[in-house]
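One chain follows as structure tokens, the form predicted alone.
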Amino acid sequence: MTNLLEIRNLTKRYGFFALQDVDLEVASGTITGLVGANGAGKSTLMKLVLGLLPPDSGEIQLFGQNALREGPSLRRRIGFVQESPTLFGNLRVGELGQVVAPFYPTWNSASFQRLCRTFELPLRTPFHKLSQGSRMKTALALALSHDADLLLLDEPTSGLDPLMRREVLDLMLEIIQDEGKAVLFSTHITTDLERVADHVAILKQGRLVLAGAKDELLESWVLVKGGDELLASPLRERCRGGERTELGLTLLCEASETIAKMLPEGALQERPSLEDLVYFHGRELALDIGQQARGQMEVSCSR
């Protein structure tokens, strides 16, 4: 495998937001899921890769070349779908293919027609009259019809019904059967990541807090469940986050033999889900030892 996208120390500041010191790789033959809360920086990262925003510092390489110097020629090899596609609202779906085709030497009209049939798109309907789901499907059809080597999909399943979501995810899996291609997609739906992602990157407030192979990440963390005795144990200094409910405490810790030896009597260990990793890495509230367990309180522990 080779890296189709490499990001090193990427930083972009504007307004009250900053994407800071992001390092990320997307290898050929893989699907990488970018996950985080709204405002975490997912769309900003996509725009930086596409050259729609200039970085303040850092480096972006596409297909082994500097994206700033060789941007236009490299971007022809990228298929992109934004979260809320706008396109040319007055044009009909079928006409959009004709408008986009001249920008891509590898445009395939037959593929576009096939995808329109697969997505059940009305070719004679103006784009602005489509539902949100049909607009997303139109944008996907355009992005997938020029044999792109790298697909950047910003919330591609947003607004789609469950059946179409499954079809879009299966389409991603089909694309990477060609081991020279790769997909980077952002989402807030962790079940989508569970189904198709090989690698996962979690963004929080502009920083990449966790990244790696999905299966390895799931094996690297453990949920520890018990009562308030967990707070008096050394685990408190080794956990990443936690939650208090009426049933007790749950802490997210790095899995290790050392952690296992720290468990108080009666405490339980469970393997976290991908949703657990996103949930606990995405929240930081102070843990009040003296607070009674009323309802649900989100907490986190510093290492």
Given for the second form:
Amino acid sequence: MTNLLEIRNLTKRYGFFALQDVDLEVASGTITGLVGANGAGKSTLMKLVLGLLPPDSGEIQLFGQNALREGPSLRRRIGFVQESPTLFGNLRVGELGQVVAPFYPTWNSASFQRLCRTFELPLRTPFHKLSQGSRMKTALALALSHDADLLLLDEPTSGLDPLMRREVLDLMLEIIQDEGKAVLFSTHITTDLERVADHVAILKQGRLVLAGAKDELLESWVLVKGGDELLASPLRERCRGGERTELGLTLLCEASETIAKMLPEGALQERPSLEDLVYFHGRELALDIGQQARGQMEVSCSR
Amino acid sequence: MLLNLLKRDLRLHRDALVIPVLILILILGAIGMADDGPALLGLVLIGFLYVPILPLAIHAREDSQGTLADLMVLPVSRRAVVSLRYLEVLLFLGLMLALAHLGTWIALCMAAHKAVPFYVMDRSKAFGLGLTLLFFFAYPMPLFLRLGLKGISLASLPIIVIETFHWFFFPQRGEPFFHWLGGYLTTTYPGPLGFGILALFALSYLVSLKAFEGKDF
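Hand over the structure of the form predicted in complex with the partner chain; the form predicted alone is what we had up.
Zooming out: every chain and molecule, the one shown earlier first.
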């Protein structure tokens, strides 16, 4: 496996937002899911990779070459779908293929037609008259028709019905059957990650707080449930996040062989789901212990 | 690459081409009316002013609709996009100059040795007008390409200020400053003026490349 995308110490500041010191690798034959709250920096990261935003510092390597210097030629090997595709609104779906085709030496018209049929896209309807779901499908058909090696999909399943969502996810799995290709997609839907992602990266307020192989990540963390005595135990030092509910405390802690010995009496441990990982890593953890807020309290867990 | 981009623009913005085509039809129709010289000149002037603005209008529309970002996702360099806009300005300007000359020639043929209705658009005047327009495109282009329509507003500000001062301090001239300056330079230094404006156009292109390079999408 080779890295199709390597990001090192990438930083971009604009306005009040800053994407800071992001390191990420996307290897061939893998699907990487990028997850985070709205405004976490997922779209910004993709735009930086595509050269739509110039970075303040850091390095982006695409297919082993400097993306900032060789950007336009490297984009031939990238398929991109943005969150709310605007494309070229007044053109019909069929015309969009004709407009985009000359820019890609590897454009496959038959593949575009086939995808349009699969997605049941009306070729003669202007793009701006399509529903959100059909727009997304059109963008996907365009991104998939030039045999791209790296697919960057910014929330590709948003606005799609469950059936089509499943089809798109299956399509991603189909793409990486060719081990020279890779997919980086952002999403809010953790079930999408669970279904297709090999690797997961969690962004929080512009910082990458967790990244790695999905299975390894799930094994590296444990959910501990119990009462307030958890906070007094050594577990607190291993805790990344937590919350208080009416049923008690739940903490997300780093898994280790010794963790069972640290558990206070009556406390339980269980394997977290991907959603738990995202949930607890995505939350603000700086509140003081004992501070009550709206019936739920987040627990300070300094590491 | 530029040809592909040009084809894309023509396909994508074909609705915008209705107006120049309409102007062309009007010009051709007006040529038939050999005695209506001023009306003919007016139409040509509209064409002159409007048609080269088209690339800028297209660019502004793409910027506001977000399709400029879609364009930049394609394997297209920023340099190519800037070059395309300058090429389009020159192409449209050239087209209008050619039409003006064609109109003059047809009108001359039709009028034979009588009074020529199209006399005002002789070769040197058409060329002078072309150069003046080139100046007015060259000057705001970098700001426009970087900031979109906001750039045009910013670029207009100094012109408005200069014209206001000019009217205030030199009311006796009775014409806008740039019109007066253009007339003065054209009669006094026609050669250097032509070269100067062409150099400004080239400089504008280089600055635009730099300005567009740092634009966020």
